[in-house]
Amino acid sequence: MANNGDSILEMYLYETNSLLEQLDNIMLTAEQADTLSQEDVNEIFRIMHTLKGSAAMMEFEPLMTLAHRIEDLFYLIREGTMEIIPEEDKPKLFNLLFKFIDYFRGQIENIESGAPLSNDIDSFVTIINTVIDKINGTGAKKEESSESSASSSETDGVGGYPYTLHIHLDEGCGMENLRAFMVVNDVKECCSDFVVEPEDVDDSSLAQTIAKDGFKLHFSTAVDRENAVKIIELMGFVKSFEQIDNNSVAAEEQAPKKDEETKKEEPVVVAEAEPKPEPVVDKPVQRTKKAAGTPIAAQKEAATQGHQIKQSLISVNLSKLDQLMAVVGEIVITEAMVTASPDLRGLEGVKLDNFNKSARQLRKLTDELQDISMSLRMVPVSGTFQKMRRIVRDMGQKLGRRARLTIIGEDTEIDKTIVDAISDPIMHIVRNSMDHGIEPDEKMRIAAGKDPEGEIILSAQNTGSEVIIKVEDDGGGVDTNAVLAKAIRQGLANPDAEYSQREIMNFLMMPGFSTNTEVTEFSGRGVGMDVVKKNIEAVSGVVQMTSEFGKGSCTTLKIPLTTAIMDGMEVAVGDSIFTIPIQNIRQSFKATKDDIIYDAMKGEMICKMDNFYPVLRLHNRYGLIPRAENTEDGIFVWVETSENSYCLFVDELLGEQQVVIKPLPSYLNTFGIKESGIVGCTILGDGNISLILDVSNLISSDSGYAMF
């Protein structure tokens, strides 16, 4: 079980990644509109505030500093609206935010992998400061007026600001100037009229002074100071603070209340950074934060609201869901074993009405339990799809191509482990569409009667048993003649053979194959579609590619909803039972010996729908003694994968059944079990074990058959 520190870190990583995705989507939409709405500005400010607070809680100083400076930037924009940004500087602002997102994501990946954070943020901070200085110098009149009033107040010491907070930070907390600046910025949320002493608390040269003597905030009213105290009490790095009434102004304001509030006659009140003993908050805030492990922003919200809000969502570790699925799988198997127990045979004459009724109810409950447990693992593909918008945007800028990404069916849900597995394949396909598909010259598109701006359509559809994901583009398509010529040059194709378009398209998924003549940042190394094929087949999916030269291309991924439970067809070969995934089966049929023909290598072939397909007899493949030795006695199962199609010959079909997939023991890998066409096993209701066939690897692993 993970310790409390690990849980806090996992929560931080989850929250931060979610916020970065949200920020990315906001910026992509804003860049298309060429402006940030006031709602966008407020949301970005809130995101930065949360990123800053969470990073400070985790003591990730570089991340806290960067988020803090971006927060300051958007504080200025929020106060003066986007009009304070010159039109020619808006693209620079967008690029700055995108660079910030990329940097933050890179650092989060370092945290996830256990690598150290980079402290080299000076150049980044300098760029942000330059933008802030430009805004302060050109647009924020409101800021100028407040700065001038603050400046005059400073010259008068605390004139007009008699209510002071003298704040001291924890010893050795580090970066005292930035922590002081965090306090100042947070106080601005509840009060905009106060004076800071020293004025430039974020100046690194003042870090030692602040560490030794602290710093002061001067307020014009006692109410403002009291609101500031509520915020400062929540900051874990604040050691203590003093409330000081400086001059006669405070005394005059308090004189009418002297009889009612005699306690305020004392000139100085010292309070440690602990909450006051009120009914709502009865614990020190620092201890509450460490126990709960929640981000600072969440603590603030809980403290200020003063009441509980019932949660309707919780986050669960994926390993616990894996354990749940394993238990549910065992329950499904056990239920089948009980209802199909051999002890019940021969009891037909005995009334089993009550047993059968209970068995039906048990089957209903196990089906519901199975559906619920599977649904817990289902997540929408929207997160993966939305990431592709950023890829299209960045590649469009670097390649100088205009293209838009259209997303359809992003609410389609799929198993969490499969979502993680298909993220890279979809990225490769989208990159291919941008690099190989969309024409580099808009004039070429116009001449072909197309929109000058290219379009990539990313869609997902749930068919019930699987999810179909398509990546389509309206680019130039694939020149199959060029692909075949290169395949022949690389020795992948026979120059004397004839190939269908589908077979030629399959060459694109061969390792090391690339249609680019030179290596670029995005392609040309022969790594891409072969990775797509490998990753998709690792989750029992298939890949299909189609293209029309001059019109565009389409890559289709057919992926099972989950890898834990699947629909399979049980077949018998001798005394053995095998499971064929339903999604790979096209048809089952009977045939005679006369229907079999032989190729030049003496391999068996059979004709279906005007095409010839190789025949693989499972008893020959695994050295079994069949019950159906003659072709007429057995049955053929026509199966298909992304790159080949063939017919399996088996003794008989036992029927369709939903099976729980059990992985094979790892030590069997030393015997090449996966390369022999077996991907796993399942336990049947009668206790027998059925081996699950890997249709994509079965015929290619047989030395007697070639790829078709």
The other form holds:
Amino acid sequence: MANNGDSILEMYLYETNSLLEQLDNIMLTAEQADTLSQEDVNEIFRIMHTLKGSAAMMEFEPLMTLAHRIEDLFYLIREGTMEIIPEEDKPKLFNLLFKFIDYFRGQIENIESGAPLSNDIDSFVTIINTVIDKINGTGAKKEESSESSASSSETDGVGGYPYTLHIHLDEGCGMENLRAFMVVNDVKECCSDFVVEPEDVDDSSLAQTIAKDGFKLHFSTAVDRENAVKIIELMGFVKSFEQIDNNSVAAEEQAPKKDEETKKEEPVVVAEAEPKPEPVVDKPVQRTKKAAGTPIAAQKEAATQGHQIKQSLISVNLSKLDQLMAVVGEIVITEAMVTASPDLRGLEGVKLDNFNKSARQLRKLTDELQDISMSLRMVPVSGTFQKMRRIVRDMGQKLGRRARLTIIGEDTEIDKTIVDAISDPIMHIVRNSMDHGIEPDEKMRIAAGKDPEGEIILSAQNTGSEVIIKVEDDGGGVDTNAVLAKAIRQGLANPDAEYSQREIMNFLMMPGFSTNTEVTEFSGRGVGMDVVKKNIEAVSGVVQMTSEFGKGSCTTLKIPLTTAIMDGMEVAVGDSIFTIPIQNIRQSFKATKDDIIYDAMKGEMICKMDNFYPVLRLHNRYGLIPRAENTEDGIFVWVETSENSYCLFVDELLGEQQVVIKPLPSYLNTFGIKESGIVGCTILGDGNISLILDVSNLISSDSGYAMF
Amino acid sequence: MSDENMLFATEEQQANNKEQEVEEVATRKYLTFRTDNLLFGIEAEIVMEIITNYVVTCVPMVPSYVKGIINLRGQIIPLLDMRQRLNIEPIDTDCIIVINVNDVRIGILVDAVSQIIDIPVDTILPVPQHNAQKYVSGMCNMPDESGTMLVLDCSLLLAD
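For comparison with the form predicted on its own, provide the form predicted together with its partner chain.
Now the complete complex, all chains and molecules, led by this one.
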């Protein structure tokens, strides 16, 4: 039972979060356009209504009250259109809604973490009330008219929903409230834009009323109502229903037909009085509606579009997908074990055509299975990207800078766990771009010959094996000299050493490093880029920062598509086999003894592409007995990570292989094995174990190189 | 049957049950194995299985008593060499006892496994303080007089 409650709560949180996101998007586009279209207003009204309803269901009183007040506000706006909001108050309205979204989000987070809800909504409600009062004041005339129309149509229609369907249920069918609720639910499937009267049909206290007087559905278009009629006709317990269009709005739209319509009403009422009348279909009205042409066609289109958005989705617990991935990983290994079984080697000369054919088929299927199971975990990055719009907007307003966010490739799909992991880093980077990148003064930008409005480009790209996410800004860029000076002051850099551009950029990602002199709301604590690096490396990604002083900077995140299965290069050292992630390998090459250059501390280096790179002999590092003692016998693998680049000397390359990463037994972690450059292990096709090297830890933890 | 009788019967049964329970607690199953002429016993409950002939993958940068890791049907299990853990010269052996201590699976490399034996709990005596072995929590004479068994405390074995 508790479990059940949890799943309802989960559903609520999911639904509310997605609604808030939707709201956020509407508001952001609306703010750019500086107005709310009638569609937007309707949408917001609907969202508020749902938020209110679900909050009431979960008994989150403050949330319900708040959503209710905003709903009231938008009811007024919908009645009077955006014109009732004075031009100078529009930003206030937008800010109010953004505040509302933030407050709601905060509360939802509280619920998620099990913290109690704060009941402090009074100030909020007061603000909303003043806005409502103001609207009522300015739009007094409009209000009067709409109120009068509301009162006149009290029984027959609701403002904005002129097409009414009055439904009566079979006498004595029992549980009228629930049956009415079923009708409402079914109608919801074909059209979402309608109002029910009484509002809470499923309230058991209303069962009597519904049994006696029936209940009403108010639609905004006749097409919606037609669809609803089709559904209701099929319901056994609906005794009769009548269609009424007598609202003033409909009258305005249909001025010439008005008489006909009002006339039409009477026979309908009469028909209703009969004991078992046939379902009444208001045919003449329908025909005239259809003849009205284009606007309705447009409506219909919108309705079908609304349908398309409703995809057939199911939500699955992530842990189940993890299990599936684990099993698929095992299958991939087992398949390799079977097809490369050592027993087959004894059968040389024997025809294995059928076996090979089946093996190929099996490989094809396992590959497919692996692809599908991986794609299950893929979600587009658009959600994460869209959130950044909000950050750019908020920070732009607070800092008084103008910047726009351009998003490229937001439909790129990446693993769910990675999406979660990159959300914070992207936020930090975008914040940095806003705070440090974009110039504080437009004049500075104009003087530099740039567009006065700054631009931040957020792009995602899938290269097949990894996802590249870039955050570019056209701001001031990084002053490398200032960074180096600061690094020296903080004791992170050696004042006598020469640093490359790239090494200097790496200082920016050190914990506690910040070039800001004071701590602000947004940055200056020096944790941002450190967090970025930590989070990205946790999903075995790489962070790169480049910048041109005065022109802007670019932060690139390279993340492998999935973390559970990766491409690795098997290398042998003595009797041991190690796996080097392919993504870290730049090149492998042979070299002779003469290519090696020694430094004062007997450290070895090698020159590649006009740069010197340290050499690390894996057997020395791990105290193994190598088969290739001489430089000429072994092979160099040039590896690279976000922070270092060096050459690894191994005995031989065994070949590339797709491997499933398995964590090392926790017992071994007590010996700090992770710090010594081994990140995990994998089972090879023959059942042996290969250790996966962590290229960045391998060299930085080596005492010989720690001096650098 | 009257209520009183039933009550009586139940009481008697309860008494019987208690006696049985006491008897059950009184003995404990131990798996005994030899390492360098020492006879050790591990509680049979924590023993998962006994395996031989496994390929051990060496792991660098760990103490010498950690022989490496093995692939036990897809599970990666670390392997401890009992001899080296006791600072005894290692010999070539491939008999591994896989144990599960507090959900940590680990293999122990021993010279040879002997038998599973029921030991009355009260015959297990504390180790004399002067001779206290690092990983031994008690000792007892074997019922068949074949020697003295040292009770291995596995959580101490895994601790640093």
